[in-house]
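A single chain comes next, written as C-alpha cells; it is the form predicted on its own.
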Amino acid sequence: MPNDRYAAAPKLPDGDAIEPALLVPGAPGPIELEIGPGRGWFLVERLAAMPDVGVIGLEVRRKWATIVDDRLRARGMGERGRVFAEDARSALGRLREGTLSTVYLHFPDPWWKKRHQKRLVVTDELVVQAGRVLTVGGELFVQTDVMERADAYERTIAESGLFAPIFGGGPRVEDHPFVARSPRERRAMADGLPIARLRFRRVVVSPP
C-alpha cells in the first residue's frame, strides 16, 4: 500500500462536546467557522484583516487541510486559525451548541449529476446543525454563482425555521462585509459572473 503523506492530517479532538475556543486559544474575540475552505485563502485573509477573530475550517480533503493548517502556523496565525480534516456534515454535531458567531459556505456543492446528490453539503441536516452551533444572532453566510443552487439554499435555510434574513428585504445582498474573498469569488467577479450572496441570522425559536 503506498505511503499516504497526509495520513496525519489534523483532526478534531475526541468527544461530542468540543469547545471551539479551545481549538484557537489565541483568539480573544468571536470564533467563526468556514465549511470547505479548500486552499484556504479566505481563511488566511480573514485572520489577517481581523486580529481578534478566530476561524476554524472543516475540510474533507486531508491534503488541503494539512497544507492550510501548516500555512497558518507558518504565518504566525496558528493560535487563531486551524483547519481540520473533517466532513462538516458529521463534524458539526460534535461542536458545542451556541459557540460560533459566523458560519461560511463559499460556493459549495460543485456536483451536477444526479448520482452525486448524496455528496451535497447544504442539506436540511447541515442547516440544522449550523443553527445549533451558532449563537443567537450569529450569521450563516452562503454564496454561489449557480442561481438554481442559490434558490435551493434559500429555501432550505428559510424552511428550517432557525434563521431570518439579516435585513428586512430578504437574504440576498450585493456584497458582504467580511473583507476576505475566496479565490472562486474573485474569479467570478473578474469574469463578470453574477453571484448570489445569502446572509441569514440565527433567531430564537419559540417552543410549540
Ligand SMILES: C[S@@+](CC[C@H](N)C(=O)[O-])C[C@H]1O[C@@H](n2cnc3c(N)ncnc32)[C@H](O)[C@@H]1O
Given for the second form:
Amino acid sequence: MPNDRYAAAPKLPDGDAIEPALLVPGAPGPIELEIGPGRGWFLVERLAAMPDVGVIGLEVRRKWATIVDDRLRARGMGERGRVFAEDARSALGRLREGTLSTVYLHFPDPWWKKRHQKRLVVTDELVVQAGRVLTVGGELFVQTDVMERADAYERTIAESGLFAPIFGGGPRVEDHPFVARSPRERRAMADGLPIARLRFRRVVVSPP
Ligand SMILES: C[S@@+](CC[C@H](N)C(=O)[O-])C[C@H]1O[C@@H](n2cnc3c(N)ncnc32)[C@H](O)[C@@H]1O
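Return the form predicted in complex with the ligand of this protein as a structure block, the form predicted on its own having already been given.
To see the whole picture, the full complex is given below, headed by that same chain.
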C-alpha cells in the first residue's frame, strides 16, 4: 500500500506569480529562500537569529517538508518560515521576479554517478531562475563538500551572466555570515571535510 502519511504536505498556492511576502506575512524584513532544506535546521536557526527575516524552503521530500513546516509552527515561527513540498526546479519559476534577498543551496546534489545526472538541482535553468527571483544585489549562496561540483557550480553561475562574486577576490569564501548552519554542514565540519563555499550577488544586466 502506498505510504500516504504525508499526502497533505504543504504545497505552494496555485498561480505563476506567487508573492513570497504573502507566504510569510509575519516577516517585516527581507525574504530568503532555501532550496532543499532537508531536516531544516538551517531554517530554524536562521529565523531564531534574525527576527525580521522571513525564510521559505522548497523541499522535494514530502516527509521533511511536512515535519519542518510543523516544527516551525510549533516554535512560533510559522508566520516567518514555511517549507513547501515542491521540486525547486519547477517551483522557482512560479515565484514573482525580484522578490527575494538571498537564495541558499546547502549541499545540493550529493551524488556524482552519471546515472544520477537527471536528479541534479543546480542546472543552468535553476541558476537563471534564481537570478530572476532575486532582487538586484541579492545573494546566491552555494556550499558543498563535493569539490568537482563546486567547480561546476562556479562555472554555471558565472556563465549565466546574472551574477558577480560578492568580493573582488572571487566567489570562494572560507566561511559565511549567516549565523545558522545546515545539518550537512555541521556534519562535514565535525568530520573535518573540506567545504567549498561560493558567494555571488545578482547584478544588473545591461541590454545588448
Ligand atoms: C544532501 S541533502 C542536503 C540537505 C540540507 N540542505 C543540508 O545541507 O543539510 C539535499 C536536499 O535537497 C533536497 N532536494 C533534492 N532535489 C530537490 C529538488 N529538485 N527540489 C527541492 N529539494 C530537493 C533533498 O530532498 C535533500 O533534502
